[in-house]
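Take a look at this single chain, the form predicted on its own, given in structure tokens.
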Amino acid sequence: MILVSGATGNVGGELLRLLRSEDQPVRALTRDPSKAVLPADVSVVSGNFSSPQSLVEAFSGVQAIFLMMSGQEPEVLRQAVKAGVKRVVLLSSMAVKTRPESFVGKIHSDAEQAVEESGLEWSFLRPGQFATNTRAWAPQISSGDVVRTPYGQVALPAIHPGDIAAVALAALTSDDHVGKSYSLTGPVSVTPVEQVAAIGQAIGRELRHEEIAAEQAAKQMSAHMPAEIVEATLEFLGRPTPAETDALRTVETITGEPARSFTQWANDYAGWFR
């Protein structure tokens, strides 16, 4: 039995498909399974990172965990470690060797830390930028045809989350895996310029890019994110390191198939944007 925490968001939701394809048992964990949209044959449990006490019941009988960060790690694992469970597969952040002073960084990096001196069998994923945190530009696309962000012209390799969810299927099945970190990227990268152009073009819409400051982005990032993070993204955008915009082969080395492209990414997401 494989547990899937974040099982209604994007890696997760991913990971629930390939494991159920594989006829891997799975378990969902959600905060309110009444309100989680999930296939029928999927063993949905309730639980809550902030009260570890809660994931009784969702680590019985489970052998390995698709760990989301949560801040809560050192007893969510000793949970774990108690349940019986042997593994666990961390979604962390390629900032814990890109930016290690960062705040993503050494938040990444103390969740690594728990992982590691849990005692329990591990692996990390480091993706860099997700190609769905272009989902925040639906608002954009809804009211008219052009997206405003600033850094229009910086290419990163955006990852789709289906790759980083076969990179955690390996992870979780194979022992091969066990005590490495992975660093992932999608395949070439990609400008915000050419993400919109790609996203018209998968719903069928003449869209265009507008450049906005820097400032003006925080200003609307800051209405619904921490200062923090607000900081990190705009720096990770804006001025990304070398090793940031590096295309790696890690997807294709580790499940056999090449990472997707941000156009194949638009494609299958399309539908957020109609």
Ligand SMILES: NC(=O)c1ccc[n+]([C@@H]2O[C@H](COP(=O)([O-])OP(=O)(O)OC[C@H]3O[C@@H](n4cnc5c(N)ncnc54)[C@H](OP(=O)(O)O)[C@@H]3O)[C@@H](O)[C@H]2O)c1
The other form holds:
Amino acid sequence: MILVSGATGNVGGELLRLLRSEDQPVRALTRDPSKAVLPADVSVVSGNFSSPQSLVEAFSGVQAIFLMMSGQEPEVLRQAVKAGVKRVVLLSSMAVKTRPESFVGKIHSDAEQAVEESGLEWSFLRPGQFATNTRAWAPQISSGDVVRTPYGQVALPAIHPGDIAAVALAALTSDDHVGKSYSLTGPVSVTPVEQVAAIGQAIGRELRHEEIAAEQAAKQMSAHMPAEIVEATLEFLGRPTPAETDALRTVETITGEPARSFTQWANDYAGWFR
Ligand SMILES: NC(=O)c1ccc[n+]([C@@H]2O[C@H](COP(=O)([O-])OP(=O)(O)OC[C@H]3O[C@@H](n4cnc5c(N)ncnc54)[C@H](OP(=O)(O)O)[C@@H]3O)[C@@H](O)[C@H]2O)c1
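Having gone through the form predicted on its own, I am curious about the other one (the form predicted together with this ligand); can you provide its structure?
Next comes the full complex, and the chain you just saw is listed first.
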């Protein structure tokens, strides 16, 4: 049995689909099954990382966990070991390597350390920017044809969540990836200007990008994000390190399939913007 945390989210949702298509026994974790939108025939279990006792039922009979970073790893993993779990695949972040001193780098690095100390078999997935982050543009796209962002010309190799999930599937189901850390990106770097155009094409509209100052974006983002995340996100989007702009071949090496482009992602997720 494989337990997928974040099953209602971007990567966990894609992973759930992959595991089901392979007929793997799988259980989906959510904090509130009554609100979770999941396929009707999926085994759903409730649990919250903030209250590790709530995970006892979720972990029962589980061999491997796809784990979202929560900040509660030491206690969560103690419960997992107690329940007899053997393996954990952690959704970490490239920032562990590229920005170890940053807030985002540190929280993911702490999570990795807790996983290493748990004694469980582990793999770390360290993606860079998710293609799904552009969902934040949906309100602008539903109210007009202009998407305003800072750093319109800064290109990053945004990754399709399905590709992170495909690597997670490999790490959960094969022994070849135990003790390995994988930096993951999309196949090519794309700018926000290009991303806006790709979304427009996917939904059959002519969208255009308009540059705004980072300070203006920070103000808007602060309405729904903690200040340290706003700062880290804008720093990453505006001043990526060379390692963060490199498109890597890791997805293809592990899965045998090339990583999907942003254009492909925009087609797959066009419904978010219609
Ligand atoms: N966005 C990026 O560019 C980026 C880059 C590198 C790494 N990452 C990593 O990827 C993560 C986001 O992944 P994602 O986009 O797939 O997630 P997401 O779509 O934002 O979904 C978050 C998931 O986490 C679950 N969750 C939240 N709090 C929980 C808790 N206390 N206990 C149990 N489950 C909880 C939610 O489940 P319910 O609501 O159903 O309970 C939901 O399914 C980030 O947190 C970061 O660690 C992101």
